[in-house]
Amino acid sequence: MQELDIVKPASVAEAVSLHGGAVGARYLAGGTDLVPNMRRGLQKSRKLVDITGIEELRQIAFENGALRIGAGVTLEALCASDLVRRHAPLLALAASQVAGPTHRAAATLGGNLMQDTRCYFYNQSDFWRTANEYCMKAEGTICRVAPSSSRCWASYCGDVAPAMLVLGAEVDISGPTGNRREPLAALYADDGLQHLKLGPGDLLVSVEVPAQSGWTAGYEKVRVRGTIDFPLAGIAVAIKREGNRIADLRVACTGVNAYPGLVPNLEAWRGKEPDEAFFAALEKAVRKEIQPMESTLTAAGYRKRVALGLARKLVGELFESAGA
């Protein structure tokens, strides 16, 4: 580990001020993603702003018809919250599938949403990377997954983000240039190297989820082991049903792009019955949205087939559940 200056602010404003947008400064919460990466030399830092003592970041409340969750809430607390299970049970479901129990006791909502992208050629020891040449994401100049590409193809593999996306979540961000609120989707970019649209010193403060009346939602993923592992592919779905027709539908993917993304243009299927033609069109839309690469130990084609199968399966099951 490199030598570090660690400061511990008592408020969001103080945290932003202490960070100051300085090169080499980073916010530290649970540290389950940042600390291992620092130990491996993947991420550099000279100053850590420890935000674990900021009470505002650890609050969960339901106000004015919306669920507000602080970015410092641990995944364990998210799973256990009566408010979350009552107003957005999908979030508790997705959070419960992150890593293992000891990880969830430390890992935070904000850290999970903003975790680093992952790749077989990146998430290795410095000894391994030295022996096998560096990649664009870690001191090299080319993407080892796609050597002719001008961008990085590391995958975003978070579980909570796709669930938040289908629930229509918005995020509150504080930074040196002021405060702002925006849709969660606006936080992400399609680039494994720069997958977060955050300015220097920006801090994710909270996430707000609107009331979910009428929606039925779920999340499923496939991973090598039943616990611990990141998703090779994951799908979140939120659906509204009216009679035998789909009133509204949202689908989001993870593990198959450099960002968690909503499948676009699904509003065209409002009022349609979920017949075979519908599911064929759904698979086509998901296939168009995702672009898995050889960034994990499993083939990209396998991850694509998994994503398509999960989307079909989950939409069908949730439609039936909504009818019940």
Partner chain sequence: MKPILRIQVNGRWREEAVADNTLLIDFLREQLQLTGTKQGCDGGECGACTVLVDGRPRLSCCAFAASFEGHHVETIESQWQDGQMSPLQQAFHEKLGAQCGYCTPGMIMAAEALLRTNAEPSEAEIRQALGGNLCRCTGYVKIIESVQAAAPGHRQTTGEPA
Contents of the next structure:
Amino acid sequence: MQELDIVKPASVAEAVSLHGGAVGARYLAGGTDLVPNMRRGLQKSRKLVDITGIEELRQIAFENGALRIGAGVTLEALCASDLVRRHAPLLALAASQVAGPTHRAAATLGGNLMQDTRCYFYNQSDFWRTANEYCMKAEGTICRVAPSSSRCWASYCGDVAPAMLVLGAEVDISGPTGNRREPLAALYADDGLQHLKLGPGDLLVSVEVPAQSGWTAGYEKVRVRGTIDFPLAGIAVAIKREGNRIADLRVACTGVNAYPGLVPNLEAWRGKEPDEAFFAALEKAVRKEIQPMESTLTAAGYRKRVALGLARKLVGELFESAGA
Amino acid sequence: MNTKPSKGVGQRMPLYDGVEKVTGRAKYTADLFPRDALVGRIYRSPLPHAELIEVDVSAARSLPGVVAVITGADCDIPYGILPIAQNEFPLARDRVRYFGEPVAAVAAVDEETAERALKLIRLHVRELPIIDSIAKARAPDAALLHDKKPGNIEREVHNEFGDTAAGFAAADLVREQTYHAAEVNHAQMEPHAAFAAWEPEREQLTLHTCSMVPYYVHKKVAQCLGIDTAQVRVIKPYVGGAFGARVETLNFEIIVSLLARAARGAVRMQLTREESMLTHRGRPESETRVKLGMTRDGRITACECEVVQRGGAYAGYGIITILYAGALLNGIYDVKNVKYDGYRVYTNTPPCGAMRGHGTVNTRVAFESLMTSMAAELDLDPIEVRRRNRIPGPSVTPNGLRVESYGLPQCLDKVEEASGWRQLRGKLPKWKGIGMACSHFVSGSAKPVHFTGEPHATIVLKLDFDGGISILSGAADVGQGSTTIVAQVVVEVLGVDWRRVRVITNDSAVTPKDNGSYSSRVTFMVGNATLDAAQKLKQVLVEAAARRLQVEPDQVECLGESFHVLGDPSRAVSFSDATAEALVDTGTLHVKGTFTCPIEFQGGKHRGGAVGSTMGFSYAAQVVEVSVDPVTCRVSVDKIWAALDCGFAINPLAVEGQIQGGVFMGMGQGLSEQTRYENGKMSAANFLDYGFPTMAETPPIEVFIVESIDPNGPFGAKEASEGPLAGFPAALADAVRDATGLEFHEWPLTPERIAKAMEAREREQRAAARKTVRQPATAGAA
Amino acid sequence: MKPILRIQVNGRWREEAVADNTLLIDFLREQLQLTGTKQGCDGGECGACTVLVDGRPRLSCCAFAASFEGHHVETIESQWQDGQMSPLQQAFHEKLGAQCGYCTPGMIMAAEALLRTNAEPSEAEIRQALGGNLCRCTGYVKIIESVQAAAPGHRQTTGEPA
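Given the form predicted on its own above, what does the protein look like in the form predicted in complex with its partner chain?
In what comes next, the whole complex appears, and the chain from above leads the way.
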């Protein structure tokens, strides 16, 4: 492990100031993603700004029809929060499926949303990666998944982001250049190397999520084992129903791209019945949105298949239960 | 102390060393590292196959804080578990044959310095073709890994017992199928660790290591250091699981010893999880072709089996493994005609070794799968078919193995009834299914790996002035409970109070030699040796008591804590008095018990006939119920019923634990576990990607113990740990077939594999539908 | 110069010189010689290193000791109190929740965290709460039985700093 300097600010302003956008500085929260990566030599940071002592990052509030969740709230606290369970149960459902229970006790919402992308060629020891002559994402120049490609194909594997996306979440960011609010979707880029659009020293402070009321929503992920594992594919769905018709529909995916993404152009199905033509079109839309590559030990073809299958199943089931 | 004789065997007893484990006081090897010991680290080959032109350690050697650097040049003595197949050097010389093979090692003042030193080591190599599969190894023009091993074949085995041609001719149904099982790793929880202290003044080495076979380690370390075995002392602390991973001397044990001598001091070495998995010695990937002949009523008339194992880069246990794979085609059913062809292949992957169910598992999985498939074709119930092939009574198998006790039929009865098999088989809703299979394993190899003429097991009981009984045992407890077993046996025979007994284990300077914890030999052999020792000690005490009581020994009754004259309880001496009398003139008593498997149990006369030989087989049957998710294609195991004939349960609680653990390991192999290689580089060498099951998807495992009371086992006991494993993958595939109608011949049954099979079926169904649409006239549709 | 860390471990406040890059597990094992806590993987994959921080389970191999200035850490060694095993230890011993014992300290600490918030967990809740703790020996059956057996006798301790 490299030598480190850990500082513990007491406020967001102090955190941003201590970080200062310095090269090699990083924010540290639960550490469940960052520390294993550091142990593998994937993160060379020399300075860690430990934000777990900042009270304002750990608040959950409900105001003006929206939940405001501090980025430092642990996933365990998020799952247990009455406010979350009442106003956005989908978030608790998705958060409950992250990793294992001990990870969730430490891992934070912010850390999960900004989790590093993952790849079979990247999440390896220094010994392994050296022997493999590195890859584009760390110390190399070639993407080992697609060697002729000019980009990195590591995939984003967080569970909470797709749930946040279908509920229309926005994020508050503080940084050396000031504060800003933007849609969560705008935080992400389609690049395994640099999947977060954050400036140096930017700190995710909180997430605002409109109440789920009116939506029927669900999240399902597929993984080989019943816990711990990252999603091979995950689908979040929020649906509104009027009679036998879809009033509104949002679908988001994870584990199948470098970013968690909303499936575009589903507005076209507002006011229509979910018949077989709809499901065929839904599958087509999801297929167009996702691009799993051979970045996991499980074949990309399987991840694509289950992403489509889960989307079809969840939309069907949620539409049914929305009518009940 | 108690007035009544204490009970020892047949009791549900917590582990003798359980308190230490639950309190965190149990010291595993890494917990004993002295803080001032040097840190040893291994430089490993980044290439799967290459000629070593130069290993340049000069920069590492001159780094301040580095005390010693060694390379292959420092040891030119090969090692290996089998005396006839020692072809591995602790540090590679001239050539590396697998990714991660140790090439050099450093001892430094701390972790950081050792790490920096590794980064300064430079290799100059000539790369060689990577032979990482059975197909590549057997290709006609394949590069050879070893001299004098044409075709990269480590060992071929060919034998036929009975007349298989006649057997197949007598069959009503003959079927043949090839099954493929992925390579799996023991994945014991404790990463490998050792520390070695060289005393330069005495020229003696003390090695602490996490071994199952400290005696073999002792021999090989002395061999590779070129010193007398008398200069070595090996201590085995608590061991965090092993399952065969530590059943031979491993490179790091020799390397840390070489480093300690080079550094003239103490060196600690903790391997990472990745390094522990690279050290491997797991169950080889195997291709198993089975052909069975069956009569209309389900009797097997002949069996033919060909096994090819991807053995990895060095011999290890390979010869034994490929022999086991054929030998245990026998001993579970009454099959008279058996032909076996086995091929163990060298490849540029880490050496495979022995893993729970050594060599026998993938053969059993294939055999059971084909047996069930043929039963279905004949419209017979698979449990009934197994009953029809039962071994009728004590007998000798075609390959010379003796079956003395046989509880398989009772195992079948138990799981059939408990699972509700008759009500559920073929009758569960869609996507749910139930399946079954059987398995067996030896209770210790009747012929030891190293034949020395010594007894196969030795136990010493020390009794001194204090009246305390120290059981000196060399049997390696790695969590299975062997320490508890020996204590139970001593207490049972002597009837003494438990507080009188201590078990001292695994210090070569103190405890008698034991061959180690392999082939499930400990309960049977060490148990019998303990029984012998305890009976002898009892005799000594009875004779001493008789002297005090002034009667003949046959008039003395032992009540544990006291000795009475038969029929006259008023005339008694205490245990302490009997001990004092026994020590007169002799002083401290060391009573030795031994056990040796008689020659008639040591297997057939054919080449390799000793492998598979044992004095008693355990037998297991299990039923597995599953659900398959039609969208994710993930198999959930909902319930397992497992029955095991362990002869007699010396500790029923521990037997249950062993059965559950064995079934669980079979479940991992069946469902999700496999090692993976990326161009020869082991790439799932961590607990996330290797994926052995968690608590979340492991179902309740209901256990039934069948006691057939083996005539030779201690109190009738046989093994209980390895036998239950092999049934699982076959029972799982059977259940998945019941749930989905799809038959699988490859393991693990990952969601991906099931999805592929479902897609293939969907394609077929679509093609069939198209065909129907195109031919309306012949279909006669309106 | 290593900074001084003020931290409560098993009820006792300590002031220790600890480098910022020291993992919590290494601090416990190497510096305090509390070797009950085990390292089973290369980071965050097995749960063997689970300890409690302020009463909640924590992977000590995925955290830096320096992060816990002023916090309360409990390890397996804290379970033995007043000369006796805790109900969890007693149950893991008697029900054979431990075979090789290597996962046991982490397993017991995860179970401790569960029982403090849920005095009567169902089998499903136990499977859920201990899901991140791998065991290779037992098939988990007897671990679940051990936690169930310990529940009635489990002392309600808050784990808050004194």
